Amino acid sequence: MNFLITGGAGFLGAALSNRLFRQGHHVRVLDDLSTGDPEVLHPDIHFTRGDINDRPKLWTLLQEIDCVYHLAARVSVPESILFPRDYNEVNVGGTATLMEAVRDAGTTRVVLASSGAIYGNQDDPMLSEGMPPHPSSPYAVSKLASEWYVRTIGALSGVETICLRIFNAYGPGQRIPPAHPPVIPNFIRQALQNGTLIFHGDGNQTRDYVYVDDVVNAMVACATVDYVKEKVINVGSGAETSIRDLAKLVKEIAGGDPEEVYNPRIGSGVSRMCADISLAKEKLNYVPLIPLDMGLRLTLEQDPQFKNGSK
């Protein structure tokens, strides 16, 4: 098959992309390298780099395409409450720029990497996809926006989508940015040279921690499979762990003795998060296979940027 990956150069998007190339598809990347790395890739995947808004180069990219996966987005929760206009010009105007030019080009099927992050906060901490969304932040907002315009175009003019809400995905390759570190990885660093781990709350706060390969594997089952159109499905282990645990976790597994620091609670945050990953396991046979403390150990282990610290 012959596929596009927006922001195929970034944590998720590589790793998305490497697979697919690794299986005998052909691969094109349009990435505008904001954090996305073309080195990563394996050198003869097509990369091309360019914005998620020019409709130009994406109706090129798109010629002979029979599935794109849209991940090309800005994807920080704290970055977007500074930045709003921003977030929506890329997530939700890129999105619709994309699908102006899906809907042109004739392409079949698209996918779109959305979040769990739309949730918000719910009585109920597992989260299905029955529920009614309630973003706590523009970033969740122009996801939301995202999926959307994926499905209401993609309904208008017979176009194949699936919107993924993924949620907190983590594994080698995923940059840490001065601000706004990932936890994960930041975590890992900060154990590694006794640092400091930052919670903002009494750290009782839960998420639900996916490894890139089960993401990944939930992806590539959505190129073919069957009777999913305008479907939306979580993308998660299906377990809740608390940044409390988190910490306990990285903390044995790389050792040191970092200190920990709990700073007041930014904004009004999300407090338990959880996948029903029900809907997947029927619709894609997904079944995530690596769970927390593996996960990161493997993280540990093969990430590159934690090989000189590493205990």
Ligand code: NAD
Contents of the next structure:
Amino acid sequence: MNFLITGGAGFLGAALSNRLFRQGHHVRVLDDLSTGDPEVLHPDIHFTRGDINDRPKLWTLLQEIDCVYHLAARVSVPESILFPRDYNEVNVGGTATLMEAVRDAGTTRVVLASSGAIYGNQDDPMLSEGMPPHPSSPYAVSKLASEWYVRTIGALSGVETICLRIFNAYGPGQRIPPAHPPVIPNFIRQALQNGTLIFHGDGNQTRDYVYVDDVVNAMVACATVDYVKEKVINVGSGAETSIRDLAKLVKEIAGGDPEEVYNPRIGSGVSRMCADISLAKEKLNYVPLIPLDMGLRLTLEQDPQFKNGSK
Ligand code: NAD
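What's the form predicted together with ligand NAD like, now that we've got the form predicted alone?
What follows is the entire complex, opening with the chain shown before.
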């Protein structure tokens, strides 16, 4: 098959692009490299540097494409609180631009990387697709709006669409930006340096951490699964882990005895999250294969950022 992957030089996009390429598919990547790195892609993947709002470029890249994976986005919850307009322009505007181009190019299927963040705080932390969304950050709003652009333009134009609500993905290749780093690679780095594990809040907030290869399995399945109208599907591990328990595991695996420091909470204020993955199991034959302790070990061993860091 022929694939276009937007944001394909990023953490999840590169893992997906390389997997599809290794399976023998033709893969094109569009990425503006604002956070991505083309060096992590197999050299024979067709890479184009460009913006998701560049419609002529999209039109050219979409010729002969069967399925688009749309991952290009700004991805930080705290940053989105500071710069909601940028998040709207790239995440929402970019999705509308892509869907307009997809519609006109006659592409068969679009898979959107949406987010578990769209649920926000709910009475029941086991989050299932039927719950009314309650986004509590501009990032989450932008992902919910993206879902609706994908679903609506898809339904109006006959393009098949699947929106994957991905929970907290982690694994080798996840960047650690200086501002608002993701918790797992940041904790691993801090533990290896025997530095300080910084908590935002009391550490009792929970998340569903899902290993990158499991996310890629779910994404790959979306290309060929029999289509049922406008699917929205959770992708997580199905396990709920507190930040305190995560820190304990990281210390066991990375070694060291870093000091724990508790700072005031930042971000969206969502207290508990766990993905109900029944629908993914049913529709995508999805089974998460890598539990958190194993995923942390693999991250430590395989991520060049942590080279020689294993206990
Ligand atoms: P990432 O930052 O590594 O990847 C995003 C990619 O998009 C980067 O390569 C970046 O350069 C590119 N990009 C940003 N703005 C662009 C623009 N204007 N035009 C073209 N390309 C642009 O982040 P990631 O963690 O790999 O996330 C990929 C997707 O998955 C995002 O849509 C994100 O919202 C979604 N998602 C990720 C997670 C997670 O835990 N990693 C969870 C839920 C959803």
